[in-house]
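Quick heads-up: it's one chain on its own, the form predicted on its own, in structure tokens.
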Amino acid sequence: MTLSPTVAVIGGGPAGLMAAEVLGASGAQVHVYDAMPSVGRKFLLAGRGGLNLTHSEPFDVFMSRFGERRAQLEPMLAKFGPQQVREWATGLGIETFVGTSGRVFPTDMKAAPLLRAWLHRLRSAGVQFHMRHRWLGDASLDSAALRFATPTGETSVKADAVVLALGGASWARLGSDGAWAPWLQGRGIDVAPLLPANCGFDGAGWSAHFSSRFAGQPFKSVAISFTDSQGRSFARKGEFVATATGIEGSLIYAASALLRDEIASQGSATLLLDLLPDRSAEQVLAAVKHPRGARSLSSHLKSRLGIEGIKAGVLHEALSKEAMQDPVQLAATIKAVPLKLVATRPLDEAISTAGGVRFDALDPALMATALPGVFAAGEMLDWEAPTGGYLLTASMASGAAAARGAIRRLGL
């Protein structure tokens, strides 16, 4: 009797697990290896505040979130996109709902029940898991001999195909440390530098007084705008948080790619913060100019415009005492507080990673042209996306795509 081909999936995050699921359904013998004691650690962390599985917006809008990598990712997401993610979750007994922002969540908001159901289904399909197996990135990978460091010593395994799903380089303590990058480069695979994505920034220039009083507090109901030196622009309403050294949070993460690249090329990036996006410049100026009688300026701004707390604090950061008394300058700054940023926060703090295995080092099936039989998937590929379910959906879609490529190569 001829044994089914063996496929090694290295990495137990969403991309690796989805690759294992598709491969298992093909009849292949599937072995998942992960350096950590359990799989899906970053997946579980992402679910702490409510697991954002995907997004419900129209597919064309969904695809626009992937920027310059849309062309490479669209074929994968056309096969396994937002609707397929929801159907997949339902198949695991996990119902989903669409939140007010259009994001899709499990009804209980939790990641752990979904992961448990997923692992049960994978094991039932014959997928075998090998924990605390750290791939050593050995040069014999092209002969399908894979070396792993384990608690009991080094071990070597053979496989007919390999799917690498090793993640990016953020949250190294959860297993994604980017150690694979020099290994693959040494095997002739082109890897774009790993950079922070969906990250915070340093350099807003806060005074010691502002940092001590407002670090950790949110800017709510604001908008930011930014145009880089190449004319690319970003403008959106939302909220973010002041840190002791700068800014972070969902609205900043959405603009982080442009800000990061501008800092890299120009040394800094200055965004404009609109403290009152729902009021026109004319309305703000009229309110500032309104007679305030014996009231202080802070009381006037609070009563007429609702500006207090951190919003009042950032105006004092941007303007001198004299400028604060100039209605025209004050009103203009309320609508456009300049925040100069000079550095991203460290890569290990970022939610996700930009850079990775370049698509031109892979064939359309995500197989490395320099290493036949070796496929790559997930965040270790050279793409990025904002938060909102895009990262998880595309990681799973690429895992499925790499598995389909391995299936075709093995003739299953």
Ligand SMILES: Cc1cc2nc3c(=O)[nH]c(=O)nc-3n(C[C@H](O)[C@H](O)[C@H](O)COP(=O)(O)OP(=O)(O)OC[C@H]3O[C@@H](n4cnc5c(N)ncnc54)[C@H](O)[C@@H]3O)c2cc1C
Contents of the next structure:
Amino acid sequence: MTLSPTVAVIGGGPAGLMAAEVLGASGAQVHVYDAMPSVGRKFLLAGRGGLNLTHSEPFDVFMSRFGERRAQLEPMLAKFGPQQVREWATGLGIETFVGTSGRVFPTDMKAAPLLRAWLHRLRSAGVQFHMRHRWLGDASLDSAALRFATPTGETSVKADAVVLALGGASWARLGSDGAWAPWLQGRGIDVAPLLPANCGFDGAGWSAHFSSRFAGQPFKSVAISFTDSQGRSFARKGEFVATATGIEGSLIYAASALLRDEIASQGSATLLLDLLPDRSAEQVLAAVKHPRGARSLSSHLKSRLGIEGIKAGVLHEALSKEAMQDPVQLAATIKAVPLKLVATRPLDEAISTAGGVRFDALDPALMATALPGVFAAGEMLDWEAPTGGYLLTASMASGAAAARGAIRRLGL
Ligand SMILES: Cc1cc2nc3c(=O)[nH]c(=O)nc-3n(C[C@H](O)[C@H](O)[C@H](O)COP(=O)(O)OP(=O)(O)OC[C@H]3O[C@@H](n4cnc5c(N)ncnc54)[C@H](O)[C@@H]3O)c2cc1C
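Alternative state: the form predicted together with the named molecule, after the form predicted on its own:
What follows is the entire complex, opening with the chain shown before.
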């Protein structure tokens, strides 16, 4: 009797687990290795924010979120896209719903029951898990054996094909530390620099007074706009948070790729913060100019425009005492507070990682051309997307695609 081929999936995040699922159904012997004591740690962390699995917008709009990598990702997402993610969750006994923003979540907003059901199904399909197995990125990927550090010492493993699904390089304590990047480069696989995506920024220039009072507080119902030096622009309403040294939060993450790239090329990026996006500049000016009698400026701004707390604080950061008294300057600044950003927050804090294994280094089945038999998937590939369920969907879609590639290569 000939033994069925063995596939090593290294990395047990959503990309690796989806690869294991597709491989498990093919008759291959599937072994999942992960450095951590358990798989799916970042997936579980995502569950703390409600687990935004995917997005319900039309497929064309969904694909536009991947920007310059749309062409590379579209074939994978056409096979395993938003609809398939929802069906997959349903298949695991987890119903999903579409939130007001069009984002898709499990009904209970939790990741743990989904992961539990998924692991149960994978084990039932014969997938074997090897935790606390840290791949050492050896030079023998394409020949003798894969080397792993384990609690009982080093071990080596043979496999007929390998799927690398090692994640990006943020939240290293959950397992994905980006250590693989130089290892793969050393084996002739081109890797684009790993950069923070969906990240916060430093350099808003807060005074000590402002950061001690307002760090951690949200700017709500505001809008930001930004145009980079190449004329690409971003404008959206939403909310974000002041940090001790800058800004972070959903609205900032949405603009972060543009801001990050502008800082890299120009040294800084200045966005404009509209504190009252639902009022026109004329309305704001009229309200500011309205006679205030004996009332202080701050109670005038509060009663006429609802500007108080952090919104009032940021105006004092942007304007001198004299300028605050000038209705034209004050009104203009309410509609456009300049926030100059000079650095991204460190990659480890980011929601996701841009850069990674370049698609040029892979064939359409995600196999490394420099290392036949070795496939790569998930966030370690060179693509990025905003938050909104795109990250999980594309990680799973690419895991499935790498598995299909391995199945074809092994003739299963
Ligand atoms: C706070 C937060 C919230 C998020 N919320 C969402 C959300 O709601 N929706 C969404 O779409 N996305 C979300 N994301 C992003 C999403 O979780 C990731 O994009 C996704 O987990 C990437 O999947 P992956 O399988 O490629 O990598 P990972 O999930 O990072 O998994 C990689 C695995 O590889 C293992 N590994 C790494 N190196 C080695 C090694 N040398 N040897 C062995 N194992 C190794 C790691 O231990 C890890 O288990 C969130 C991310 C964060 C940080």
